[in-house]
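The chain that follows stands alone, in the form predicted alone, written as structure tokens.
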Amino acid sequence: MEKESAEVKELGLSEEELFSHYDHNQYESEKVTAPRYSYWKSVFRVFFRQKINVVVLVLLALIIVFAYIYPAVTGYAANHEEMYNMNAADNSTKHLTPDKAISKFGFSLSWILGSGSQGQSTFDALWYGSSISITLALICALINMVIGILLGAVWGFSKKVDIVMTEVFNIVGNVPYVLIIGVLIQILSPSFWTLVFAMTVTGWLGIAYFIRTQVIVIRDREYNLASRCLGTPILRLTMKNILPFMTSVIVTLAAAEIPAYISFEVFLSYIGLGISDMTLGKIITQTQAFLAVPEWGFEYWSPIIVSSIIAIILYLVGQNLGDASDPKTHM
């Protein structure tokens, strides 16, 4: 004790400075000191941790610029029919390879992919068609995801809804999706919104069934049983207790849906069920006959490569964002 007192005196501090009374407070004692956690900040921190995601985002930004801003700046979006046929009377402008098109018209982005069957710019037509295909995919994905997620969550939580929706799924789900779309397009006029309606009238059903199976896994956890015992409505349980825990699953599902609709639109146009608008699918369909001429094959492969790049980039962004949305990766 004498040794400890000597050490305390060496500090040159008084007893009041060394010792102070601290009142006990049970609420203060229960506080836990921990860094604040923000879910979305953690999501983006994990997402940008991988350098490849930055590259993919840059490519996605370029796709958006060329699909939506470039046609508007060049005037192709507003006057696409006029610009598509502006050289139709001049045979010397048709089916030109990139080097020949640049030699004839001068260097410009419009001619780096050559010219088409009407003397039109292949590059301009491709990106204008891309804007229509991407818009179509985004609208269809948004409608199907919203309906599928909300209905699927209630479907998995309510046994009464489950009985009805399971029968609907067994009947409608076994009808080929392409057949439903084909019949609707034949009955209605083949327009943009007709295709949107045809692809969303039953497109949400598969998403709803997938969400239903995910909800069943977590609906009987203790906190959900406690909420039900307290009389919490099913809709509130779904929105507060179920869907927030499925963010990563929903993002991953959307990552697969958006590029799938782009590919599906190309497929429908290829089999003759496309719309009248100049989409990527229609461009591919119109240029497939040019494969017979070696110098014209470039016109066919250009839209295929562009549509593939768009689908891959959209999938990678969504898939990597879905992985980053998993709270297990935030540690």
Given for the second form:
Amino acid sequence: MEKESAEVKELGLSEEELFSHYDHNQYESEKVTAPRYSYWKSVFRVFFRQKINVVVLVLLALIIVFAYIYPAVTGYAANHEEMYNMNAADNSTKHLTPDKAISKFGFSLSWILGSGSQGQSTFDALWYGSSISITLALICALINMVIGILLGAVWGFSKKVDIVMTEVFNIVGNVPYVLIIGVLIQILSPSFWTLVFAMTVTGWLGIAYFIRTQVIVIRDREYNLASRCLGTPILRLTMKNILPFMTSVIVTLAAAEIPAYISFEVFLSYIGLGISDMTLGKIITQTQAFLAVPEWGFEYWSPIIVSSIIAIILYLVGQNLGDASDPKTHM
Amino acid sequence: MTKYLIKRILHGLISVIIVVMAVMLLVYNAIDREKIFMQDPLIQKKSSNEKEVYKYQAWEDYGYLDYVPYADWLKELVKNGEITEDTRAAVVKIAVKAEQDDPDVAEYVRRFTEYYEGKGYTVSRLDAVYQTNGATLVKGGSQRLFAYKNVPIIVRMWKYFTGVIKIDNIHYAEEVTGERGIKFTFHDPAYGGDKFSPAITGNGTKYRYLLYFDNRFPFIHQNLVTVNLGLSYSINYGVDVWDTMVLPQGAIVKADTYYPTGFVENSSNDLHTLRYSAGSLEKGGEFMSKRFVDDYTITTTEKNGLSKMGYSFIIGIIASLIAYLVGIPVGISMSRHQNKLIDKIGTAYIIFIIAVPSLAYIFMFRAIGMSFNWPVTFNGTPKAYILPVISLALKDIGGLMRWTRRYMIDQKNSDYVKFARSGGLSEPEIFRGHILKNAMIIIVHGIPGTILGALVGAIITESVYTVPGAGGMLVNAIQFYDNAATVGVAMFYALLSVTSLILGDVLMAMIDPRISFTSKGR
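Just the form predicted alone so far, so send over the form predicted in complex with its partner chain.
Next comes the full complex, and the chain you just saw is listed first.
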């Protein structure tokens, strides 16, 4: 004891500074000390804990840059038709493999994937098409998710709505999706917004049904029962008790939705129900015939590979974000 | 259980009816009816009034409206004995303009107008169209008189549903040689009459053979009950959608054919499909009388290929079988070795299948298959099935792996498994005896859907490998504005999906005693 205090004295501090009297404080004693917890901070902490997510995010950033900024910089976004047909008169520019295109035009990013049937740059056309496809997928997913989540929550809560909506779901679910889209495209014009309308007019039903099932599962749990007994209004119950619980489910769902719309757009173009814009699907469909010529196969595989990469990256980001947004992983 | 099933079936049928109504509203009312002529080569050659009338005729064929030309109405009157043939001939020709009509003609035109307007029709008279010089008619510009009325959706639906299933009866034919009736024979005359082959034949029925055997799968066939889903014109002109799906395709096959007269010929006519057609024996002249003894003369030709549905079903069912045999075991071992190498590889594969556009990976599989020298264009040989089957199976395997793994992992953390583990059971025992059985319940629910879904076909796979399957029918019908076919195919799909849901529930209740559809025992 003596020795210890001697050591403390060596620090050159007075006894008051080391130990000071503290009054008993009733309020302070009620406080429970726990590490500060912020939901979204934890989400990102968990998300970045996995190194692969950093790589995936960098790739996502690259995709965004190429799809949205690159066409604007090259001027492709502004006058894509003109750029597309730039070399149409010159036959020697058509169907070039990358090495031939680079040796013909000199090295630039535009020619690293060769040239297409009109002598256009495959790389430029591809990213411009990707931007349309990604935008389409994002808009459709956003509309469907918002309507689906809101209506799904109501659907799950109200038993009356449930009876009606389940019938509607059973009937609309049996009308082939392709039929609805095909008919709508024929009634209206094959334009971007028609496709958005066609994909969202019944597309939200599936999401709403999924959310409804989730809400029903959570709705009657004890903590909600307790909350309701204490007189919490339904709206606050939904917003504060149920939707936060479902954040990870919703993010995971959105992760699967966005690539699904890209994929569906490719499918629609392939079966001839696509839109007039040069989307990824349309590029794939148009270049499909070139597969028969061995040297031209590159033109077909480029959009296939790029669309696959975009879809996988979008899916991975969403999926891993969904995992990270599950509070159970925040320990 | 029975009561519940009947309720479910009725419920399903009602939703099918509503689906058909929704589809009819979509295709008949929402799409501009002028659009059906966009791909019609015939209309390009017509002009003026002829073009107009052609449109109404086409609309009647496609079920939009009821169209009656003036001449047909007069013929009907003759048939009913109200006027004589001479009167008809005298008044059938209307003048170029209404004012110039003969008094007699004007009277009949008035009656025609009155009769049909009274029934809610619109009567339309198109005056002759002259060329600018005023002397000669323009091509197709002669005067026309007709009545038309839009078919209301209720009437259309009633007609459709009452016509879907037709049961043959001996009063179908208007005139028959010999006595009406049904006969049973042990020696099918289509095989020459010596071979033992039981058959039921009818006289007065639509089809001659109501039940017969042959060497085609499933060997016993019937014509007693026929399905009519609506005439299609885009896929097979004038052939019913159902027949389009089930009739054999490919090259014709010739064999010794024993005609009813005893005449034997190497021909492709399939005498088992003999169908009644009034007056056909007489019209056919010597050619027909050499072969046939009565008006049962229409046959379909025998072909060596399978039907559209047949190809789709074979490819689909083999692919599903492979998918179940591979997907479930892999999913199980993924869940057993969670976060180990096999789980990671499997998850990567699942992500690939979910995220990548299906068109993209089918073409990847195609490119891989090409390097093995497997045929990429379908020709019906066993080898040609390899790639379509693999393309379909690899996709299904991904889905099955995903769900099997998910269910198994969910079960793994449940209380009964922890209890079993604390009771000292080994991991393989727990997996086999406890988790697998519970996880399989939901997997089993999808089996009827998979089997029936194989009938529908796979649209991209079939198109990439040029399989003549049923997958593209709906898209084809939509693109060609083939309304009857669209409705027919949509109804077929709806029926399949309703049936597979009910069967799935029943199957689930059969293997899991805890699931009960009656309120008793709960």
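Take the two forms, superpose them, and find the largest set of C-alpha atoms that agree within 1.5 Å; that set is the rigid core. Positions refer to the first chain, counted from 1. Because the structure is predicted, anything quoted here is derived from the model rather than measured.
Colleague: Does Thr202 shift between these two forms by 2 angstroms or more at the C-alpha, the core having been superposed?
Modeller: After core superposition, the displacement of the Thr202 C-alpha between these two forms stays below 2 Å, so no.
Colleague: Answer yes if the CA of Leu142 moves 2 Å or more between these two forms after aligning the rigid core, and no otherwise.
Modeller: No, because once the rigid core is superposed, the C-alpha of Leu142 moves less than 2 Å between these two forms.
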